[in-house]
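Given next, in structure tokens, is a single chain: the form predicted on its own.
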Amino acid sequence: MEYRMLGRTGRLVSVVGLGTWQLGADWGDVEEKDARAVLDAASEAGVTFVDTADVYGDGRSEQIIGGYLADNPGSGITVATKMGRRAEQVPESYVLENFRAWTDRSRTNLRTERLDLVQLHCPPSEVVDDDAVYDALDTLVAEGAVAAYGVSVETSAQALAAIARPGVASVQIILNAFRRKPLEEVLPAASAAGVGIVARVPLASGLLSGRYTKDTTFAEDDHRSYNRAGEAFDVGETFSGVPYELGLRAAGEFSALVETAVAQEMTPAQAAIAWIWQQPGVSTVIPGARSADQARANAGAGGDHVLGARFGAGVRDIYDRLLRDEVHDRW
């Protein structure tokens, strides 16, 4: 596993982290013992960055992580949580009083006096642009409730606005082989500013694993069933906003590219993860996992893999031919 500095947090984290949306909700049920096994496997494989949110299972994900860390002191894991989606998505919700309440709840769930990193959870653009929001976040740092703060965003424009703020330690954004726009401006701007980049949805909700077909079904409580058209939240969070049938075609080409253009033996999922963290400016990638085996396989993408120029060109070609018109200008 390789490690990088996470922007202005001053923390060294693994280039492959662990996203824990799956451990809370919206991906079908995961029992606590299985969630603990995922955390164990990730930690044993060198993962030191875990991302969660106060709305994942209404706090269940945070609680499981908090219990795990209490039972494993000295694990060296940095936990990033998120706040803001428990309230109406209007600028009036993003005020210091609510920030204090939300971080207090997360500190209780995570069993810690101070949160390592708290991120605004894909707030409206008006919030990302509001001076008072950053004043309130600075107050949380001054009061000792959080060590650092960042912003999780939907669009490149929001990312650039957040990067320009001197107190922002990190920006979380969707980045994968099917969503390449952040490569153009966001990553260079973050590097120049010393802001960390946390890349989420690295496998396009599993499409890039190459395991899905037109006959694959998902549980009713899985967002890949109920949010395909953005019924519950931004459609870009589900299959990266790519229509499912088109995504299957692109994923088939991606899997074939891995087989022909990657010298060492890697699964499509591992190649997809490795491609992301090898982009200049990326601090860590946060694939989710529903099993210990999956967590170990994902972490295996953080080693010394050389994907090569041929693979990079192939990824770009798939995007340009099949996906650019669908997603590039939307986010």
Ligand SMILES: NC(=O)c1ccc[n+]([C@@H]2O[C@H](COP(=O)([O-])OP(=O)(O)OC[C@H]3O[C@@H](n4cnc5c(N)ncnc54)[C@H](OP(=O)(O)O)[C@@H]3O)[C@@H](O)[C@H]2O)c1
The other form holds:
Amino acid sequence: MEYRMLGRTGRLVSVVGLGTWQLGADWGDVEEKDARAVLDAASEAGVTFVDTADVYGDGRSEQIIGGYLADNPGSGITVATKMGRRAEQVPESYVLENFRAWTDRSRTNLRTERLDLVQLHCPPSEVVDDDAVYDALDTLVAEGAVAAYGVSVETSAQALAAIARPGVASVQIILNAFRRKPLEEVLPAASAAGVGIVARVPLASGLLSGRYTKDTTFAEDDHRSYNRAGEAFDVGETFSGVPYELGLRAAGEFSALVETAVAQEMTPAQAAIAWIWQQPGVSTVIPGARSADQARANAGAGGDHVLGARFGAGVRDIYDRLLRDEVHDRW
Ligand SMILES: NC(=O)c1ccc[n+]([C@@H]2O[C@H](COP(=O)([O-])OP(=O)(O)OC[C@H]3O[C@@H](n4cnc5c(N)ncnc54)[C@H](OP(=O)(O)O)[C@@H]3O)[C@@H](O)[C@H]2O)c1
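Form predicted in complex with this ligand structure, per the form predicted on its own context:
Then the entire complex follows, led off by the chain already shown.
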């Protein structure tokens, strides 16, 4: 596993982290013992960065992580949580009083005095642009409730606005083989400013693993069933906003490319993850895992892999031919 500085947090984290939306809800059932096994497998494989949110299972994900950390005090894991989605998505919600209440709840759930990193959870653009929001976040840091703050965003424009703020330690954004826009401006801007980049949805919600077919079904309470057209939240969070059938075709080509262009033994999911953290400017990639096996395999993508120029060109070609028109100008 390789380790990198996470922007202005001053913390070294593994290039492959762990996303834990799955340990909360919205991905079908994940039992608590399986959630624990995911954390164990990731930690044993060298993962030291875990992403969660106060809304994942209404606190369940945070609580499971808090329990895990209490039982494993030497794990060296940096936890990034998020806040803002338990209230109405209007600028008036993003005030110091709410920030204090939300972070108090997360501190209890995570069983810690001070949160390592708290990220605004995809707030409206007006919030990302509001000076008063950053003043309130600076106050949280000064009061000691959080060590650092960041912003999780939907669009490249929001990412650039957040990167320009001097107190922002990290920005979280969707970046994967099916979502290349952040490569253009966001990664160079983050590098220049010393802001960390947390790359989420690296597998396009699992599509890039190449496991799904047109007959695959997802549980009713899995967002890949109920948010396919953006019925519940931004459609970009489900399959990266790529229509499912088109995603299957692109994923099929991606798997074939891994087979022919990558010399090392790697699964498509591992190649998808390694390709992301090898982009200059990325600090860590946070694949979500529903099982210990997935977490272990994903951590295995954090080693010394050479993907090669032919693979890089092939990834770009799949995007340009099949996906660019569909997604490029939306986020
Ligand atoms: N707004 C936000 O800030 C926001 C939004 C979305 C996500 N996130 C964060 O980003 C993390 C990652 O994104 P994500 O979980 O949405 O999407 P993702 O990482 O692209 O996809 C996760 C899914 O990929 C499949 N998978 C994982 N590892 C695999 C492996 N080794 N082999 C085959 N399949 C594998 C699993 O699908 P199956 O379930 O089918 O097994 C898993 O549920 C989340 O957990 C969350 O922490 C944040």
